[in-house]
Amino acid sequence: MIIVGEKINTSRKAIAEAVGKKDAAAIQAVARAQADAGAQYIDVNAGTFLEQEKVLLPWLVETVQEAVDAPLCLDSPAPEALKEAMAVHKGRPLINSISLEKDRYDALLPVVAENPCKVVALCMAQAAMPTTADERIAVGAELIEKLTSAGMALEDIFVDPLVQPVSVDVRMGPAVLAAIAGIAERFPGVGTICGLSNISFGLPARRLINRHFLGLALAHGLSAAICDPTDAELMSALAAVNMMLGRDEYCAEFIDAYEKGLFSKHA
């Protein structure tokens, strides 16, 4: 399970004061919380600064892998960005995200196709957002079929099935669960991936949400999340059904994180 921690945004205010400041120290303490709590990529998105963003995101992404030793996630649809950010980004980045909306695939695919990197395909298309599982599965599949065609591996492409909030239709965890399961069936070796707090959005109690929310995905095949990986108690699930789902053997990962001290004091 690869966990993307969420925290560099600059939609969240903290993040934008120091992105603004270009306060490095800050944006460095917030990417070392979440990589030693179990982040396997960092997250960096400068996207409310709509002018400031090509300079910005690359700022970040040499600012964050100064401080750790770990891919980023670009959260951005702006190619320029993307492509100054790549040039100095360490490894190969993970790239959130592409869609089957005609001017974002069009700006989009020379970019992920002509540099080393993975891909987040967001089963949107031109139409409105998807409402059931089948529409999110046909859409995942046409870019599954675009993007190996323009030469992607299959391995590199993480689908995301767009997570809505039960808030406003309950039926949107079931359809998502649903799609997670029958993208993983229908594409061996493709990847799926979710912003988990988009379900719990508008709701009281966000993070038991969550929780319960990425133990169901799991089961489903979901194989990454987006989130925010110093949430003590998410990780003590994640590990726990990590475990009890097979994925962990003789428990050692499970073990392992107990012993260094990740889990909820509650856990």
The other form holds:
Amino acid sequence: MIIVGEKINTSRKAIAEAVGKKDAAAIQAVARAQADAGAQYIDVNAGTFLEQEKVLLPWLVETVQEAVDAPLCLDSPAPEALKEAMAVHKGRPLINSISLEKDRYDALLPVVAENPCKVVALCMAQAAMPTTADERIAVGAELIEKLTSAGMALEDIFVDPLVQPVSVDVRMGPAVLAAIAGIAERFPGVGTICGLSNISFGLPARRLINRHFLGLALAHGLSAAICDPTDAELMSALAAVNMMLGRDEYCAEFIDAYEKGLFSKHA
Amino acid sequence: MDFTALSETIIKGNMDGAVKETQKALDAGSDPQQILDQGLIAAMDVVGEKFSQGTMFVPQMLRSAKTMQACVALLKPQFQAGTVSSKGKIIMGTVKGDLHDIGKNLVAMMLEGAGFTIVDLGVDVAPEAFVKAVADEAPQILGMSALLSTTMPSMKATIEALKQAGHRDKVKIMIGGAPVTSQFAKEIGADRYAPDAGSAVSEAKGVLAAG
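Mind sharing the form predicted in complex with the partner chain? What's above is the form predicted on its own.
Time for the whole complex; same chain goes first.
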């Protein structure tokens, strides 16, 4: 399971303030905390700064990689900002994200195809958002086909099935889970990734919903999650589910996490 | 006539009960407009307030709105054409480049529940399409939604297009969506900012009260 730490996003007030002041220490502290908690990728997003994004995203890349020896998830649909950020990035970043929306696809394809990177392929079509599992799988399949034709390796593609809130339609849970399973089955080697928090929009006790969704998604074959690795209850649930899916030989990681005191005290 | 029982069924989203209460009120000879205003819309006002306060949640709000729609369907034949009073007309849409409709739909539903007439332009609405709708429909309010920080500039572009077409002063503009803030609303010259569907209703009422 690949964990992408989601916290360095300017839609969060504290991060927007730190980025606005170019407070490197504050950003680096958040980056370190996430890496220490088990994030393999650190997401960086400066989207709310609009025109300044192409300056701030590369600044975030340099700032975070000064503190943490990890690749980053460059969270932007803007080709200029991504190019600037990729130019200073060490290692292979994960680009989040390309989709089937025509303008976005055309603008981002050269960026991801011509630079060494991995890419999130978001199941968003040109005209509308997919609703059913089959619609999601169809969009994902088309993206995989196009990206591989453009020279990307299957292993470098992570399909995001587009999580939508169950509060609006309870069929959204099964639809996204079936899409994860369908992509994993039809395209061995391709990864699947999603954010967790959309699932719980409009409901109380969102962290509870998010962590159970993560468990279910893992059981359906999810290979990466964009989430808050400093959430001890989430990470405890992840360790337990991972073990029960037979991916933790001698339950070593689970016990190790317990002994390090990573679980919440009521676990 | 007291519509408390009807309102309660709407707030709870009890469809069968609400339809029965509406029929009962009609059978008792109540004025359909009164049933609508004091029974249904009053109930949705409570729902909107509770939602804004965080004591009711999206699925409950949806259920209440669906319940209200069933009651309105029952009332409709009782109104002679054109006699239902609308609180005002609102044009709504998700801005250009943005396909997210969940938030916009929730807001439209709550505004409709509050008695407004809604013209929903859908998603990925170009500035020119908003301008044309304002010219054609003469609404009191134009509501724009964006869920992406990358599509927020389309709100500004729409306001500019309205200015250029000479329609900016004819309509009040309300905006919302996850990345949108009241500060952004001020910056681009929008009149109102609504952080959620409940506040969209109170902001819209505020616009009309201000005249």
